[in-house]
Amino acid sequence: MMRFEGKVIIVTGAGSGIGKAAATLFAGEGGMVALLDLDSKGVEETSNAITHQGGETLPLVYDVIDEQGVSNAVEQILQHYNRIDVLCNNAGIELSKPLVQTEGHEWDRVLAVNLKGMFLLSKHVLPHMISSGGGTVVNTSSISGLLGWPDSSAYCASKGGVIQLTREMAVEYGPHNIRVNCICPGTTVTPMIDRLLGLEEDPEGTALSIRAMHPLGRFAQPEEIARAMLFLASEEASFVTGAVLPVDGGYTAK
């Protein structure tokens, strides 16, 4: 039997990158996947790719920092499926700027999308998990939440916050049979890393140097990160909660 047969999964940031890969893998294991993203084209492409393979999706275009929108999205999912089993808080944005050059509104935007968005989705999903007897939450942090990275103060702060939010949620909602974990991806082949490398004077040289920082000597593919998300969301991880799992090719082992 497939691990997520009959389960309803929410994936935010499902229009590209790790979110798209996770949604595809969940659907491939029998899950019914609600796709949330601000990018309507990306959500449509993810949905079409999954349904073409015989999977089931509910594509929704919402901004994770709009609380009313988040509430509406959760209600739509419940009306459509009548349950929520897994929440993957994955939506995120980047900002590459020295701290002293970072504008207040830029800081606020990164913290809002990367951290407040997880709070809002969790706030509106958890009551339904409690009433149904349990569920699982997987949050996407980053190795930047574990280590410092130049020109990334807002991003590092937001991802560090994700780790602590994960731990708090695990402690608070464990008694309700809700497991909460997070992954910390290393550098992954996504549109986000493409944008960041595009800001460099020598994108290819920078990519080579970053690859060399990972003991495995390469970037991750989105599917490699997504597989860790599926493990944490599955019954195979039934006694795992509050965990912070680096999926980073050995970067944080150095």
Ligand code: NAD
Contents of the next structure:
Amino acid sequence: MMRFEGKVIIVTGAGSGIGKAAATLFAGEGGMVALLDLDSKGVEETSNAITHQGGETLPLVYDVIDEQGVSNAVEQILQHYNRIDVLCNNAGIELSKPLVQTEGHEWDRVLAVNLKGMFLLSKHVLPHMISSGGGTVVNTSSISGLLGWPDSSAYCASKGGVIQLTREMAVEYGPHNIRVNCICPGTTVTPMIDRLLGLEEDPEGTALSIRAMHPLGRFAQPEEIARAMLFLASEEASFVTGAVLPVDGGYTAK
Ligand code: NAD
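What about the form predicted together with ligand NAD, after the form predicted alone?
To see the whole picture, the full complex is given below, headed by that same chain.
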């Protein structure tokens, strides 16, 4: 099935993990994918992998919290493809620290990348979706946006903010035929989780206990999260907006 033939999709954080998987699946279904990430090596790797499979990409190295850069990136995409149909606001960073040890600048950085970055991309993309008659946005939140998780004050606050930003945008831009939804992934096998487990005294033991917290008894593969993003971005979800979809192996069902 080629659900994204002729569509232009932006994926932020496309240089790794969930964003890389989403970009690859979008391209596999005929989409033209603008890959945005501040990691130039990651963007190049994703782009090469997709191109190797016959897919179409526009690699872009930008920081989602640099408004001028975001504006330039959107202009480049429009010059190249002349339209934007789907925005996947997915770039994010982790911080594992007790609240009382979290520095102000660390808090600001997590909130900026995980939340303000989505605002900036949306601010610069939505006017073009409005003028072309509509579009869809998929934001990446987390189970940490729905539930508390120790040592994650900034991360939980940012991901809770993503859920409310999603609802606000759905209400404000529904009348312009723009659907806005978010996914809340459970623990997913990506470099982010490798980094977090690497901070633990017993990474294997911690991984075992976190797996056991998910009723399906395992971590997600990035493609399992990406498939939910594609569903929300596709015409199959044509009456879905403002939704907060856990993709978490049952973690939040308990
Ligand atoms: P990852 O670290 O593998 O990939 C994140 C990508 O975002 C990287 O390529 C990184 O370079 C990019 N990025 C970071 N800051 C950026 C910035 N300022 N500008 C542009 N790009 C930037 O992580 P992942 O696990 O694939 O995470 C993707 C999203 O999923 C994040 O929003 C994360 O919070 C969320 N998430 C992940 C998990 C998980 O278990 N892996 C669970 C829930 C939610």
